[in-house]
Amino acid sequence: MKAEGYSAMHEFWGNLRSIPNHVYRAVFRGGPPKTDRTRSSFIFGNVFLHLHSVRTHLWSLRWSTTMGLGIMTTAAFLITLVTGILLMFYYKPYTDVAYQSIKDIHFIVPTGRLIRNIHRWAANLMVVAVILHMARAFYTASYRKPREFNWFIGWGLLVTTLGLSFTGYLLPWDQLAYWAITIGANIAQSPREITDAIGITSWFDIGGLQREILLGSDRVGAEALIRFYLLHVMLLPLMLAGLMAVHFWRIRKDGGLAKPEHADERVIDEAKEFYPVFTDVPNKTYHLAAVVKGKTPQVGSGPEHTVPSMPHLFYAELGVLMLTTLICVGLAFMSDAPLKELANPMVPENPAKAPWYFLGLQEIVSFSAFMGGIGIPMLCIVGLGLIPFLDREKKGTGEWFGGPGGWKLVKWSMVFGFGVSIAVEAFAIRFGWLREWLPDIPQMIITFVNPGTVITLCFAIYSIWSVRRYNSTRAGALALFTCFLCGFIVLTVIGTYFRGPNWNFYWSPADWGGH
């Protein structure tokens, strides 16, 4: 029964006035996260944050531990995702109107130029951040047990990120995009260098098949544009989001970020600001059915040197997100995304250059299409994947440049890597290579004896020397990874700034002359 004097209208107006408070309580059921319990509930009850651990070790929160590179990569992806969705409202993925739609976005749509610029810079920042993030994981030996699988996931994130940037390159349908993708398609076709040399291309054309799968045709046209558009806006983003979710989940399940053996002692002063939950270090894991011994990453790890992820980790991630956004917006105001003339298959760009992250490949492709485009990249990819299984040492895990040799070995590897790359490239640019000396030399020799393979061989020999010098597979990995990183930088710089028409060497674009 209703109480005497009850008024439904009075209750209705009261409910209406309290809607904001009720909505807030429906969304944030645990109240403000002010205690350890409510902070834990905040992490557990959030669909995005539940991949995080409830507590984070103080070592992992240090800026020098990760430099925020993983979160910066995630933030750059979110920025490209949001700006990409906005661009999709106006972009038309058809060869006859794609270029005009980009011009409309750039010159007519309100804030269209800014959104496109942010999208472009966020994509480039994401490529840089994911490369540096993988380098950080390598140099801190964060790929070791039990994190081998997550290293594979990180490798997949790197490849998918490059694929996202590459597929987006064609969408403006201008001269720069058209001829850059043409170069990429020719790299995919590079196995023909081998099949032509041994005379089996007519019945086994793996290079032509790869090119056709990539373009959907035998040339860059409407089929390639719609294929790249589908990959760019749907398949690759979904794949990247899935890999990122697994990557974050594995970080939690593997016991957080890799830490040095004595990380607790190193953060003892910082830990004094926080009270311990309990002092006895656990040596068992507790289950509902029984008390059992265990070897999970959580065993033997008490909470004394940890803090609640909310607010400490959460605020740190928000800070990196804000910094990443600031960088992208600042660069967007300073530099416009390029837009050249409408794509014209009859007027090739000279020089026609791939995206900057593939210019190192294009440089060695100029000497051998197969080894530069397929052989050496596959060696690098396979080598990266095998690192956790070749280096099973424990010394130096979680330490920057940890392990035998350490920073001294890395410094000398940088000198060797830069020195060999510059010396071999300078020799080839100044004196040419085998084809210029011996015009009738067999193509198979050119394929396997070229500047790219010589540089790779020198790096491999230096890595083997490092293994023997320090009696450590970790030392060999440090040497080889550092050398390849330096070689990538040298080849990218040469391809970007010193290659001109007909891929000739020039000290400055001012020396190009008419062409």
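Residue numbers count along the first chain shown, from 1. Here the structure is a predicted model, which is why all the values come from computation and not from measurement. Between two forms, the rigid core is defined as the largest C-alpha subset superposing within 1.5 Å. What changes on going to the form predicted together with its partner chain:
- Relative to the superposed rigid core, the position of the CA of residue 497 differs between the two forms by less than 2 Å.
- Relative to the superposed rigid core, residue 507 undergoes a CA displacement smaller than 2 Å between the two forms.
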Second form
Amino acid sequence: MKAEGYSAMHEFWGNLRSIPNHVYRAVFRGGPPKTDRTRSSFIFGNVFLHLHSVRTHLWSLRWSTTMGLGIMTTAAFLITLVTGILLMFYYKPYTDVAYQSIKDIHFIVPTGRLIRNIHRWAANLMVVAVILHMARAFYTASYRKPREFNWFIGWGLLVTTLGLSFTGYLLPWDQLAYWAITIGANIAQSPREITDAIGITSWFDIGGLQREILLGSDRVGAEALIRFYLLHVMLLPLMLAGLMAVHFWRIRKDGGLAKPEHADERVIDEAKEFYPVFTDVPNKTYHLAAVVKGKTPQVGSGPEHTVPSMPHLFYAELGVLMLTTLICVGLAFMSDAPLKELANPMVPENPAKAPWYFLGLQEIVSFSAFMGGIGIPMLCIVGLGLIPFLDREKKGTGEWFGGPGGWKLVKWSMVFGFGVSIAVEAFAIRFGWLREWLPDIPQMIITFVNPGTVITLCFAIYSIWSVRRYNSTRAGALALFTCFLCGFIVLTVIGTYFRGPNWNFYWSPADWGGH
Amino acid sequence: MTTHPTEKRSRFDPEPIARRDFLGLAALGSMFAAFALSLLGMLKLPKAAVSASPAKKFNVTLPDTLADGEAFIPPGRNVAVFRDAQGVYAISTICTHLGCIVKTSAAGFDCPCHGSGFQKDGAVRKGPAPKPLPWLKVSLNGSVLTIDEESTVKSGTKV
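To test you: the structure above is the form predicted alone. What is the structure of the form predicted together with its partner chain?
Next comes the full complex, and the chain you just saw is listed first.
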């Protein structure tokens, strides 16, 4: 029975009037995030935000803990995602029109040029940020138990990011793209250098198979373009997004960012600002916390020295996102993404250079295709993935350059890493290598003894020496990682600035001359 | 395990393998088997049975003015054709290092990408190339040459 004087019509008008209000409340159930409780529900009630924990430790919010590099990588990815989708409106992945469609984007499509430039700069920034982020996680020893698996996921994200860059490089179908991909695909084929040398290529041609699957043909053509397009806009972004979700989730499940042992005491001054911890006592507790067995690091520890993630963490993240956008848009206004002449399979670009982050590889590839393109990179990639399992020490977790040796060891490793790679490179550039002296030398010897492998061997010996010197596996890891970072920088700089036509050494691109 | 036929099994007796466990395992096993099989099938997809590429055999007529040891590059082909007193021969101009196109030079061939150098007969002179430039099969048909980019012949084979 309805109450006296009830009018359905009256209620209908009332409902109609309050639609905006009710829709708002249906979507944002917790109300504005003004108290600790609504701030919490703001996060745990939202499928995207709940990748974050509700409260964040003050240590994690310090700028020096992460430098915002992970968020910067994410932000760069989001920017490439948005700009990439926009570019897909006009890009046509067919060899006869691909180049023209990029030209259209550049010259005709409104804002097309800017969007493409932003896409290019964000992609570059993403590579830089992901490498720096990895270095941060390494130098703060954040890969240790229980974070081994998350380091592993991060490793997958690095490889996927490089894959995205590589596949994106072909799409403009200009000379730069065509020859970089020709070289890249032939690197995939370079295990033939070994199989040829031992004479088994006719029945075990892993190199040829890799190249064929990558290109879908025996040359860089229409099949390769559509394959790279598919990988670039579909497969790899999906993979990246999936890995990112796991990566973020695991940060939370592994107890937030890695903190040093006495992090609580070290943030005590900052914590005073946030006293008392709660503005209103929550009327519900996390019942799960009582059930979960004690492996999760947060179980059993109180909320001290943590602050609500909304707004403290989110606003910091938003700041990094805005900064990243600013950098990308700024660079996009200043410098255009390159576009050379239409791809010509008859005449290679001279010099034919890959994107800058692969030029270190290209530098060692110029000594041996297999070792430079597959052997040494594989060693680095596998070594990087295994770091958390090889260094299982406890000391120094969460500290910059934590662990035996510390900053001093890193400093000397930098000297050693830069020194060795510059010296070996300078020697090879000045005096040549084995084949210049002994023209009939078997290929096998060059494959295994070339500047790339010599540098690698020096680094390996130095890091074993460091393990013994400090009697610590972490010291060895610090030495090796630092050396490889230095080697990467040296080789990349040489490949980028000091190699010209015929991959000859030039002090400056101004000396290249006409070709 | 044998049970006496007359002895009724109680429902409280443990089964050799619980029925639900068996069904569950069967479901799980078939799922993994189906997954593995379909994955194998999908892995076959990216490698085409027939490669989409233009014909590797082509005909060419050398110009009469071609001098001894001077390279003739048929249009659109990565091949250098030579003629000298002993006959005609063709050398691939695809660098054996990483597939750039070599240019003929006074010393033989030079690769612009990573500085490999080859002698006039295709043998490696310098740089990272692991193998000599291959000689290609040439068949003579009057004045028309048929060159097959897919079949290589021993260095020094002239027709």
